[in-house]
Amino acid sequence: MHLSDAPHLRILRLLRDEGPVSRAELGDRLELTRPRLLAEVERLVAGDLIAEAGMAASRGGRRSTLVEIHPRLRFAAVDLGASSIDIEVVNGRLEPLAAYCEPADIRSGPKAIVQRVNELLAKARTDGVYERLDAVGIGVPGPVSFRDGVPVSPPIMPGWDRYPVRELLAREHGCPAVVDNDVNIMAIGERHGGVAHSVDDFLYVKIGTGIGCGIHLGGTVYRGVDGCAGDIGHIQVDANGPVCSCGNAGCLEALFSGAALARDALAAARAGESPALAERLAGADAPGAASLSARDVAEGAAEGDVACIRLIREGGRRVGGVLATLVSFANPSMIVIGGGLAQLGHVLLAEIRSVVYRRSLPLATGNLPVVLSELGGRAGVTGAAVLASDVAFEQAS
């Protein structure tokens, strides 16, 4: 929260994040004069954004009344992954009232995916979760023009370039909508309710189908001029490496991501380097399916399979090398590792830490925790809910 924010925004965010507060305490916390505070509170009460919530404990004089975020407020939070849709409908305190999660292929195109999002939200309305939405927040797995509310040339999202996601959601649900990159919403979620709760300057690194970095500096996400800051998956780490989905060779994402790890695991199994992976490949459900996943590698590593441990450590070393550069550049106070491949756990984390601590300046790493996300799969929907509430509050001015 920035002191430069409008008073009504500061009041709404404080009540959202901390629950009922007395008028007297609001004035103290936000350093507003009593007449200004009372005028803002009355306006927000009249607009059904906050509500009376009984009497506060006495502070020695007349008892002050508590105010709270209005219990009728509802926000929709949507996290689109490469292979999944996660949706939560939350109240004004961002507490989930309903959750929907199902597999979905982002490559099936924007019409099919957005239609399915609308169907799931309609189901929530039919189930009585909300009468009307106050805002929708959505994250997508590719670069986004935050200003325009559209994806821009996303490598793994064919057909989504400049698709009017924000405009269509706003029109469908009759409320403001906001669209951001998936890793940015994860960073916002982790800042709101995860391990980075009290940290203003941190990097959130998502390692999954792709690799991205949410850059949270000075208490807010840094998106860059065009919205593509933090796209670290397309930093080249090996000029002779495999071709990436973006068309360049040797990107971090092409060497270590969900698809890259599955590819390397399959090669290790077929070459006889990994008994654990060979056994899983032989036991695959469909004959000729010939597929392995990051989970297979994680399980193999837990059993002590040398090749699985090596694959994870090699990936961690590559990620750590890129992060060491970012640490020297941005000097964050924390690095949070999330996304699907965070399930690789402490073998991955230990390798990333080792490289970051070894290759960054001692001053930058002397007090730098590198930790796993606390929110896990909920980081995205949590951040989307925060963004949705922020856009609703901003439009209440």
Second form
2 protein chains.
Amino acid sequence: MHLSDAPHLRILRLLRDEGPVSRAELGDRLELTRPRLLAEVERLVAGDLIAEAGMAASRGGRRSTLVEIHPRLRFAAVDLGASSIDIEVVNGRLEPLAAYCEPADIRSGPKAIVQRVNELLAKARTDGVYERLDAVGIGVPGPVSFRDGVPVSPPIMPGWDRYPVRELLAREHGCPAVVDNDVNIMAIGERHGGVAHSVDDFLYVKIGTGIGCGIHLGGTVYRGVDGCAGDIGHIQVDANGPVCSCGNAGCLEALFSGAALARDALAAARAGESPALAERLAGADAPGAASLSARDVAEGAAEGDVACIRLIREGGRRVGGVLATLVSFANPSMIVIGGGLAQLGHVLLAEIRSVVYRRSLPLATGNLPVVLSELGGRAGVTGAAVLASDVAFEQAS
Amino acid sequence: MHLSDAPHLRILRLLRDEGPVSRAELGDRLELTRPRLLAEVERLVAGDLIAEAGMAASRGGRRSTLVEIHPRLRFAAVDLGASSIDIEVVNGRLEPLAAYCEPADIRSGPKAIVQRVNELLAKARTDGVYERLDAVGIGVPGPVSFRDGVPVSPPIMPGWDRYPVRELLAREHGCPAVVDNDVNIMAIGERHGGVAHSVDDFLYVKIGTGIGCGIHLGGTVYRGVDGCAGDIGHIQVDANGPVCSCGNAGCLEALFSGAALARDALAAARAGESPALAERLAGADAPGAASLSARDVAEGAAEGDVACIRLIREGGRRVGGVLATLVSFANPSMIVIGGGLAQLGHVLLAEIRSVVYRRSLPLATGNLPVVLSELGGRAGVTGAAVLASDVAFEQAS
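Switching forms now, from the form predicted on its own to the form predicted in complex with another copy of the chain, please provide the structure.
Let's see the whole complex now, leading with the same chain.
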């Protein structure tokens, strides 16, 4: 979504992000003439989008009244993962008033999942969190046609292709809705309340079950012609690598992702290369379904287990190689690493940095932070709330 | 440069791109009310930016007068290559009125080169091509800070770092000037008058002495935080490959570019692997400085020489591998191949396509043309003229 610069939208976004502000300061900050500002504020007050909030501290002259985003506003933020539903209901400042989180298999299909989302939101209403919603924002783990509000050929979401998610949510809740890819909303969230605050050009790299990249350029998310920009998990990094779920060989996420790491950890444990992993495998509750996870590898590495450290470094080297290419191409001002495997922490980060800094041109890396996400698991719902408020503000005009 | 949508700019661009149009049609096309349109046109006529151009054919009602971009407008378009200066002086429709082209070594430094550009433009004035220029647009073969109008750490342009190219040209010619990277202006040119006409999201890949990529996203060139976005020549494609001029090993342009192809062609000729190349090498004028070029390889391939075809296909495979990655990342709607090595033609193109279509996700390649540049060597000056006119229109308001 390209954000419009209409004055009423700038007012709403400023009040959303910064809280109560005096009319005088609003006019200064947004460089609006006093009559223009007062007219816009008048209109937004009449539309119940902003409200009076008492008097401002004196600035020497006449005291100015504060305005704030209307305390009645409510947005629903939904982050659908491959195996989870995360929901927050937030106020106009995007502060969470209630949160719901439960496991759910995205493969159970759109009807069941959207119905469960509606049930959780109905529960929030029953709980008194809201009377009516002003917008719903939802992220899904696959490509999305942002314009049409539908998933498009999402590989891990059988039955969801062109399912009218936006339309159904809008109808159910009687308000605007907006649908985006899960990694895009994470990038938006991290820019709103995380480490990429106010950064215009950055890449948000999610390393979890799969690998994806949110591309934030020139202050807005770039989604690509078909909504699949940033689908970097299927970039080939080793022509002789393992076969990927997509059918090609040696894709990035076939070599390093939650699933790949679990596979490699199990192999290392069984081959006797890793005392730490072997111990965790032996201690597993159900030996028949014995398995290891990224957490086991992270813990092993923290204990100094050489095989665990090697697994993380090899993964970091793969990711770093792809990111070096993307840095040469996109020349961003920051790279944020998020997703479940970000818990592998500084060993992973150090390896990624090392490859990116060595392989990209000095001009592009001279001042390029490569950092971990600050919001962690909350990046998605935070971004979905931002999108919901943006669409509510746009449509309210 | 993000293009503003102010009405006077939309009028000027439409007249630049389409020629004389009636006031009535202008109002319809740009969705402007009649009073607003007439006021804008009045102002542009008064400013000598547009002019009356007779009566339009009747559309049934009152006949409407045509307006056109002012026939007096003149823009200078300059394309500096590693070893050449190309200049066109164009009118307000961007039609060339005069062209100058000569060899020049960019390494002779900014003073000598900019002076030569000024001499050629002075010659054009003496020749009666223009009385005064309305803007100068120039492309240089290196990263550029578009905002500051200076080259930034350009690897093949010693002495040019932060040299005030824009300021000096503006002062010399008494008009606005604009500086950009050479590949960016090629992309802009190809979008204005070539195969990417009106395409909003595409990649222009120049394969010449070096390799670079112009990134056109959402209708505008994306230049990156430091002006070096699209610098894809130094992406590592083979960790065991030859050392590149940048100091790293196995960069794309160390494996496939004008210089790399000449090197590999010479090796093939000397190893007796290529009768076509050996014959051309023997026929060279100065045996002491015996060398082969991309043209020799293209001719050899056209004759069916197996080694020549192999060289082109190997190069296409390298370029295709990098482009497959960029397609997964950026999800563009077209890829345009230009630069000197585009003369290798359809053998090269077929190999690039094959790799891109095989390696990228089906959703991203389902409707992705990979095509040769239509403008060829004129893409650069065409884009420089577009940029010059854009900046003249912006500053005229």
